[in-house]
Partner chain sequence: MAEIVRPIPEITPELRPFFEASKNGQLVVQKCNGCGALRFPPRRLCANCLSRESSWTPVSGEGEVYSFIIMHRVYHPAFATQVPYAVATIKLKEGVRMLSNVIGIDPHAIRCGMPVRVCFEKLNDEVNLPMFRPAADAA
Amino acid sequence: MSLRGKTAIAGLGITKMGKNYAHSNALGFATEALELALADAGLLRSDLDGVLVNPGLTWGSDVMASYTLQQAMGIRNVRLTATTNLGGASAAALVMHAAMAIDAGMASTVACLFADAPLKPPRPNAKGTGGGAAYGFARGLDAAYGLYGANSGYAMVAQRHMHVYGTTSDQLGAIAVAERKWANLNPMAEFHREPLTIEDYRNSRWVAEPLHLYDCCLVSNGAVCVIVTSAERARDLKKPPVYILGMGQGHPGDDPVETLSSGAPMAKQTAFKMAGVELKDIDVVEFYDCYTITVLITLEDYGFCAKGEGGPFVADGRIGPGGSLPVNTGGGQLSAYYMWGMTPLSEGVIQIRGEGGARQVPKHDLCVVSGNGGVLWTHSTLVLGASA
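Give just the one chain, in the form predicted alone, as a structure.
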């Protein structure tokens, strides 16, 4: 039996983002976001019976982050808990876990949360400390030859896309510029007040050629939490329900440098079939954008343009404000904030609710949200709607 419209997102909590040192660790940001989400929904801690957490890089060795959060919040009688990590595909995976558990009667109201605190306050005369930049990406001979970390992995994907299809640096830059225009309309964005031109993009330093600085996502302290409950209960709460119409995952196991593709086609097929929608029905798109090349390949993989045509597709401004396909309307991870898969999910909730302010798209009944982990290794899809 289909899960279409049986559950909904009823609460959203977003902390201040970026160089935010209000808390010394990820757990502090997590408790703040959870409180904000409960208040947004008009719920109490005692209403929760599920806690699902995607820990960021800085929860350390706490493999039971969801239980740690439960204890920190003093939540009792939890019936569903888990700590999940599919990289940036985790946020949608948490929502799927919550929706299935609620439909199965295993829980009624579930918090799904991501938190991270990689940035530390400046210290005079302090030296850099390396840290976990490779984030599990150092593997075998690749690492031995100096190819490790997400930057170099996505640079290889971008370089090959350019080689095979003739994609240009300026076409990737068009994605960065479009998302910055959205961020300039979003008061919560880290780059709310800083415009970006294609000349700025061209002149920015290389990170891993062909990726410039502005091809790469931000690093942010903060947390985002969503509350998932049954559609029936959500209709009686404080904010308009954001219905979960379709959901799916895709993890091909191929080498994306060779395929120039992700798990999006698999995840989309499952999610769109469940939702009963086609691509032409989608009003607003919130795609995972750790790098500009991720957006380009995801647009191709979902079928908004043919494989290899992503460069010309984005070059004319169609994905920016006023364009025919609104993509990453809050500024995304490139210009708003980097909360893994919670960045596109949170903006999807905001758009469906009609709470986007200056960046609100006129038609916002259906939104597709993507999550992406590793170097195009894992993928998740949610179709969200204003109506069940």
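Cool, the form predicted alone is there; where's the form predicted in complex with the partner chain?
Shown next is a single chain and nothing more.
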């Protein structure tokens, strides 16, 4: 039996993002986001019987994150818990696990959460906020060859995409500029007040050439929580249900530097079949955007354009505000906040509900959300809808 429309996202909690030092660790942000999500849904902690967590880099890999959150929130008698790591594909995967468990009768109301706190408050005489440290290590031969930072894998993919398909730096820049325009309409975005032109993009420093600074995501403190429950129950809660119509994953196991592709074709096939939708039905697109090249390849992999034609496809600004295909309408991880897979998922919920304010797209019945982990290694797809 299909799970189409059987479950829904009923609550959304987003903490203040970015250089937010309200809590010294990920768990602190997690409890705040969970409280916000419960309030948003009009639920109490006693209504929860599932807790699923994707910890960021700083939660600590040696702790049972979902259980520490249950303890910290004093939640009793949980029937479903898991700490999951598919990188940026996790958030959508947590929602899938929640939906399947609810349909199977194993849980009724499940919190799915991401939290991270890589940024430390600035100290006198210290440069920066230390966010790079968590993402900049290297060992063994990588260190000997001077390969540092989390950006190198995607930079290799981008260089190869440029070589094989003639993709240009300005085409990647068009994605950064479009997402910044969306962020300028989103008061939650870290770059809400800072415009970005293609000249600014070209003049920004190289992080790992061919990737400029503005090809790369932010690093953020914060947490996002969504609450999944049955469609029936969601209809009785405070907010309009965001129905989960389709779900799928794809993890090809290939080397993306060679394939220049992700697991999206597989994940999309499963999710769109379940939802009974086609690409042309989609009103708003929320794609995982750790880098501009990730967006470009994901657009190709979902079939919005042919493989290799992502560059010309985005060059005319069609994915920005007022364009024909609204993509990453909150500014994404490039310009709003870096909450891994929760960034596209949270904006998808906001858009379906019609809570987008100045950035709300006029038609918002169907949204596709993607998650992506590692260097195009893992992929997850959700189709969200305003009606079941």
